[in-house]
Structures are given as structure tokens and as C-alpha cells.
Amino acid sequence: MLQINIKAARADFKLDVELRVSSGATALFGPSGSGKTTLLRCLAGLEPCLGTVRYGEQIWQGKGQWLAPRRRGVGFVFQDNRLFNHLNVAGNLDFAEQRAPSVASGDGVLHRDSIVDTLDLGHLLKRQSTDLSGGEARRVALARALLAQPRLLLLDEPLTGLDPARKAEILPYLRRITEALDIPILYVSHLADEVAQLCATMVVLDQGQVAIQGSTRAVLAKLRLDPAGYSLAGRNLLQGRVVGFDEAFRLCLINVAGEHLQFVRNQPLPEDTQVHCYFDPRDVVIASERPKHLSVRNILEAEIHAIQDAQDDGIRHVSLNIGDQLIVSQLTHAAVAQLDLRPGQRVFALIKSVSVEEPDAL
């Protein structure tokens, strides 16, 4: 567990943060200049502020005590890769390697082949730094962070910069690393995709203070409803897990709080296989009751959380509780009237187009 409880003011800005971190990865997310980065840094000890860090047992600074960066067993993985341009990618994983702490074999001990493998990086090990894509440093990069043995992990923003390729390339290596490792990590981003896939926790800071906390799932449904608002991707997400396969139609089925979703695919999956679904909330109708002899096969059961107006005008944002997950459906306000719909009421969700991505067949 990390403990923050931290004040820092600068010339234009001040940060307030009171807040508790367990192991696995959650999300700070935020404007510019909400001071997520200031916060990675003082917890980093790499810049000064008042108040008390504390990890675990141990305190890194208050209570007149003070912990150098090095000795706090933090990796950070900065926007701009800062790797040794003098050495390639040997080296740098070397340099990393050395300046560890000394750690018992088995003792949660993060080894250099299996890192390397985890992040594809065998084939570039005799690459110069000055040589490699901006996908490929970002990959050594965070190799050399979990190279130190970190107890904390902090990703401020690691695919700022990337294009589209590039981004996709290496969002499945973080994931990698994210379910794998057994410490906080703290993950910088703007977008909001690529929180749902690695978070399962979020926070958000505005103005340099917490804003809203809780489950990834939970925070991004009421960012959504927000009129002051974010700038949200606004897909909606349900993780689901494969249950069967149909040859005749080659349908890959999903369930869903004990109901089925359905995609196109050649070939089954693994049953038992996580996956993650996005779609459009323009893409959600709502029925108040089940609907037959449709050419919609995405029909589940839900229950309305919250009804309120968008940006636009005319239109409203129903909030839809799908088991313990929350997705968003976009309804003009004449059809929000009509069908009497209300919190607290029984509906059921049409799902008109649903893209799904596979994070074990990646």
C-alpha cells in the first residue's frame, strides 16, 4: 500500500493529495496541468513538497524523515525515453541491471530473460538507441525500468507522441506487464481506451486535487455523464468472457452478466478467454421490454443508473448498469420521454455493432 498525503505549490499551481494506492494499476487522469506528472515526481522524491509518502512500513519522507530517489526502488518511465544514446539496447538494459538493489533469487525478483521475452526485445538487443522506432524505445524504456526491481512503477504517459501503429503495437506489452506484476503502478494518460484496458482503478485530479476516485468502469461512466466533461475516446466497454462458438454461423459467443454477445469470427477462441468489447453509445437502444424478431442479436438485460442532458442539445445520456458494469446509451430527449424512462427501471440494451478486441490472441 502506498500512502500520499502531499502538498507542493509552485508559481502558477498548487497539488493536494490525499491518497491510497494498492498493488495493480490505476489510472490518474486529468486535464493538462492538473498536476498529474508533479505528482509522479514528488513521489519520485525527484522534486520537492510538504507532507508524508508512505510505502508499506517504511516512510520515504515526513515526520522529519527523508528517502533519496534511489533509495525509494521506483522505475519511471518518462515521455521521453531518456535512454543512453552512446550504448544499444544491451547497455542500456545493463546499466539498469547494475544499479539495482541487491534482491534474493525468488524474492520477487523481476529476471532480465523473461522481461525481454514478455517485451519482444531479443531480436533488438544489439540495436544503438539512436536506431530503434518510437514503439521499440518506449519497450526498452519500460525494460529498464522493471530492470531496477521497482516497488512502485510510474508510466507518465509512455505513448504520448506514437502514432496509431505504434500505440497498438504496445498496448498489449503494457498490459502484459501490468497483470503480471504484484506492485502500484501508477499510469499516466489522456485517453480514455487505453485507461479501460490497463486500469482497474482510477483517479482523476483537477487543479491539483483529487476530483473523483473509484473503478476505471465506474469513474469513466460518470466522466461521460459530466457536462464540464473530459475528453473522453466515448466508447462504451464490457468485459465479457468466451463461452462457445457457433460453426454454423461462425459466431464467437461472450458472456456478459450471464447473458450473450456475440461477434463474427473464422475461428473459436479458447473458452474462458478474457476479452474487451467497445461500441458506440450511439449504437446502445434501449426497449422497455425484450424485443423479438430483430436482425439485432445483442440484447442484454440492464437497469437505468442515471439520466441526464449532453452537451447537445436534444439529447440525453442514460446510464445503463449491465450486472456490475456501466455502459452509456446516447437517446434524443423525445425518446427518453416516450418511453418513460426513469432510474431505477428494468430495460434492455439493443447493441447494434460491437467491436471486440482479444487480449490473450494478441
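This one's a predicted model, so the numbers in the text were calculated from it and none came from an experiment. Rigid core: the largest C-alpha set superposing within 1.5 Å between the two forms. Numbering follows the first chain given and starts at 1. Compared with the form predicted in complex with the partner chain:
- Relative to the superposed rigid core, the position of the CA of P158 differs between these two forms by less than 2 Å.
- Put the two forms on the same core and the Cα of R176 is off by less than 2 Å between these two forms.
- Superposition of the core reveals a Cα shift of less than 2 Å for A200 between these two forms.
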Second form
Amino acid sequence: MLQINIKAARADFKLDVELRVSSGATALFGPSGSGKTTLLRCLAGLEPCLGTVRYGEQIWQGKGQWLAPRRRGVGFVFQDNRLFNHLNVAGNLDFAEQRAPSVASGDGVLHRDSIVDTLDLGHLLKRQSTDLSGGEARRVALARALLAQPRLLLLDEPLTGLDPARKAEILPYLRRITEALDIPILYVSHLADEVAQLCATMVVLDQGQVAIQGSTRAVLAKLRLDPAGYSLAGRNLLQGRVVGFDEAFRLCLINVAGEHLQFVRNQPLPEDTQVHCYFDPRDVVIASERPKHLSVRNILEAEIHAIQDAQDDGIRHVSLNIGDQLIVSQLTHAAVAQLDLRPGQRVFALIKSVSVEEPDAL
Amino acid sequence: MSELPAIWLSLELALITTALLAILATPLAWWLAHTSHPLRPVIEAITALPLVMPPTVIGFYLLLLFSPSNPLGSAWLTVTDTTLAFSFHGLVIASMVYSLPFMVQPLTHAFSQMGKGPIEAATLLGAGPMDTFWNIVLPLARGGYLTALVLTFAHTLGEFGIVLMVGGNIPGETRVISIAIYEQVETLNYDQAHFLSGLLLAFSFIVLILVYTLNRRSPLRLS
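Moving on from the form predicted on its own, kindly provide the form predicted in complex with the partner chain as a structure.
To see the whole picture, the full complex is given below, headed by that same chain.
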């Protein structure tokens, strides 16, 4: 358990954060300039700040106490990787391993073989670190941070700056690591889709302060309802379990709170796989009665949670409960008025199957 | 080979000066590369002064500084019972002043190009300051060190004006190659002058070729 209560004044903003971080992946989310990277650097001891930072019983800083950054056991993956260019990949990993505190054998997750294996680095070990692709370098940086046997892992936008193909390449590795590690992980990102896939809990920073925190699903839902946070929350997300696959039409069918949702997919997924689906709020149509004779294949029963207008611009954000999940539909004010939509009303959410994207295709 | 002692003395002076400067200039260059202290431009200017000052001027001031009527000169006299002026030790100090920019500038450039990134990374991986210096900073700045060491060495080997001012022409003590050449020319002994000048020219040329070749091969190039 990491306890943070720090203040830091910078030229363009003030950081003032009180936060508890437990084991598992927590997203630090917010627009650029909201203080995410500064917070990470303060925790690692790379930048000065006021206040206290405690890790379990150990005080990292506070009341005249200061634990040197190199004794904190922080694994930091920087945005620019910071591999040691004079060493090859193995040399970079050795550097971390030789200086790591010895750990009880039996903890397999952070063992070299297992890390090299998980991140698929075996064939890269002899490669010069200046000779790696963006995705490979990121994986090496991640492995190096893990080999130091960290007690806290700080990931600063580990997917930023990579093209979609590289992102798709690293995402599964990151997911494996965040699931396997039993230490606090702070994952800085400004992309909601990414966060939703990797982090169970989420903290939204706004101008250096904690604006919202809680389970990722709840925080994203809250963000969607907030006119200012709406654009940050990204696409709608629905989670469900695979219940079937139509080989002929290449349609994957999932169960979302008793309702069925289908989308196009090339490869079948095993039944019962947990799946995240994304779609744009503009692709959600609302009907007050169950429609017939439509090409739309996804018709989900929902309840209107709230109706919001970001600005008086003729557009309304209608949030819908589907089971315990929340999605947003973007409609014209005219449509909302004509259908006479109100909170609490039972409606049908129509989502075109081709609009639905499934995460590993990201 | 009557001038062999002068050659040896030159090499000894260049070697000692280079070694001492490497040690002293490293923290200075590090500070210059990373500080945002308001005094930085002043310190930077002071380290660059020997580049633009006539050697005679630096020699003159050093001569005054070495005089037993000044603190440095008198302290040296008390401790060693010798004077700094017209001695090999005085020559080393003078050479260090004269060659300072040739050591500091390539190092500063290398350090600022490296940035703080690798150091922060090494620190968080558990490396202490010395560990980080030897295993990260030094290898990453090797191009800068190579340039700095070679330039300082070659530059010290060829210095003349300051040596003449501070050291004079005492065989075995302060008579270095450049002084020897000067004297051979003065006495119209052109054969010896040719030989020594050619030696210096060939040496400098080879050294520079070496620097440029090695720097090209190393991934960290000095622009």
C-alpha cells in the first residue's frame, strides 16, 4: 500500500495529491499537463516535492526524512525508454539484475527467465539497444524495470508514441504483467480505451489534483456524464462473455447483462472469454419501442440514466444503463425532445455491429 | 640525439597535465552541463578565456601568482622549499590553465548531450553515484573523453608562449620541445629544428586522424 500526500509547485500548475494506491494496476488518467508525469517523478524521488510518501511502514519522504531514489525499489518505465545505448539488450537487463535486491526464489513472476519469456525477448538479447524498433525497445525497458525487483511499478504512457500495430503488439504483454504482479502499479495514460483494458482502478488528475477515483468502469461512467470530462472518456465500453460464434457470417456473439451483442471478427473466440467492446457514442441510436425490419443487429434494452448538454449546442448526451454498465448516446436535442426522452425511461439502444470494435483489434 | 630530454620532458608534461585535467575538469564539465545557476555564464567564460588570451598574458599573470610574495607562491615555497616559477611543477600548473578549455568543452558537450535520462534510469535501478559514473556516464561519454584527452595532450605538447614566460629554458626541468625548436632556429641549427618540428607535425597529424576515425566508429559522435 502506497500512501501519497504531496504538494509541488511548478511553473504552469500546482500538484496537490492525496491518494492511496494498493496492489494491482491503477490508471493515472488526465489530459496532458495535468501533472501525471510530475506525480510519478515525485514518487520516484526524481523531483522534489513537499509532503509525505509512505510505502507500507517505510517512509519515503516526510518530516525531515528522505529515502534515496535508488533505495525505493521503484521500477520506472520512461516515455523515452532510456535504455543504455552502450550496452546490448542483455547488458541492459544484467545492469538491473546485478543491482536488484535478492528475492526469495519461488517468486516466479520476476525471475529473469520468466520475464524474458513473458516479454518475448529471447531473440533480442544480443541486439544492440540502439538497434531496436519502438515496440522492442519498450519491451526491453519494461523487462529492465521488472528485473530490478520493484516494489512499485511506474509506467509513464507505455503505449504512447507507438503506431497502432506496435500498440497491439505490446498490449498483451502489458496485460500479462499487470495481471501477474502483486505490487502497486501506476499506469499513466490519457487514453481511456487503453486504461479500461489494463487497469481495474483509475484516478483522474485534473490540473494537479485528484478529480475522480474509483473502479475504472465507474470512473469512466462518471467521466462520460461530466460535460468537461466527456471527451476524455473516449468510446463506449461494454464488457461481456462470449456465448457463440457464427462461422458463416463471421459474427462473434457476447452476453452483456442478459442482452446479446454481436460484432464482426475474423477468428472465433473460445466461449466464456471475457471481452471488451468499444463503440463511438455517435453510433448509438435510441428507440422508444423495439424496432423491426432494421439492418441494425444489436438492439439492447436499456434504461435512461441521465440526459446532459455539454454546451447549448443542440447536442445531448444520453447515458444509458445496460445491466450495471453505462454507455452514452449522442443525439440531437431535437431527437431527445421529439421522443420525449426522460431519465428512468425504458428504451432500446441500437448499435450497428460494424461500429463495434473489440480490443485486441486495437 | 641531443634533444631527447626535451622530447621526454614534453611527453611527461603533456601526460601529467592531461591526467590531472581529466580528473579536475570532469566535475566542472558536469556542473556546466547540468546547472541552471546564474553564475554559469561567468564560469563558462573563465574556462574559455585561455582560448582567446595571448599566452604571454596568461604567462605574465601566472608568473605574478607564482611569486613568493603571493599566497600561492609563498605557500608552495613553505611546503616544498622550491619556487613554482621556472620549475616543472609550475609548468604543470600553467599547462593546466592553458589547456583547460580543451578538456572542459568536449566533456561539457558530451555530458549535456547525454542528459539526465540515463543517470535517472541507472539510479532507479539501484546504482549509486560512483557505480553510475563508471558504468553509465563514462562509457556513454567516451567519445567526449577521447576528444578531450587527445586534444589536451596534443595542445600541451605544442605550447610555447606560456612555457617561455613561466618556465624559461632549463634543460631537464622546463626545456620542452617547442622551446628547443625555438632555440635551434635562433642559433640557425636548421637540421635539428626540422627534425623536431617534423616530429611534432607528424605526431599531431596522426593523433587527429586517430580521433576522427575512432569518433566516427563510436555510436556517440561529437557533432
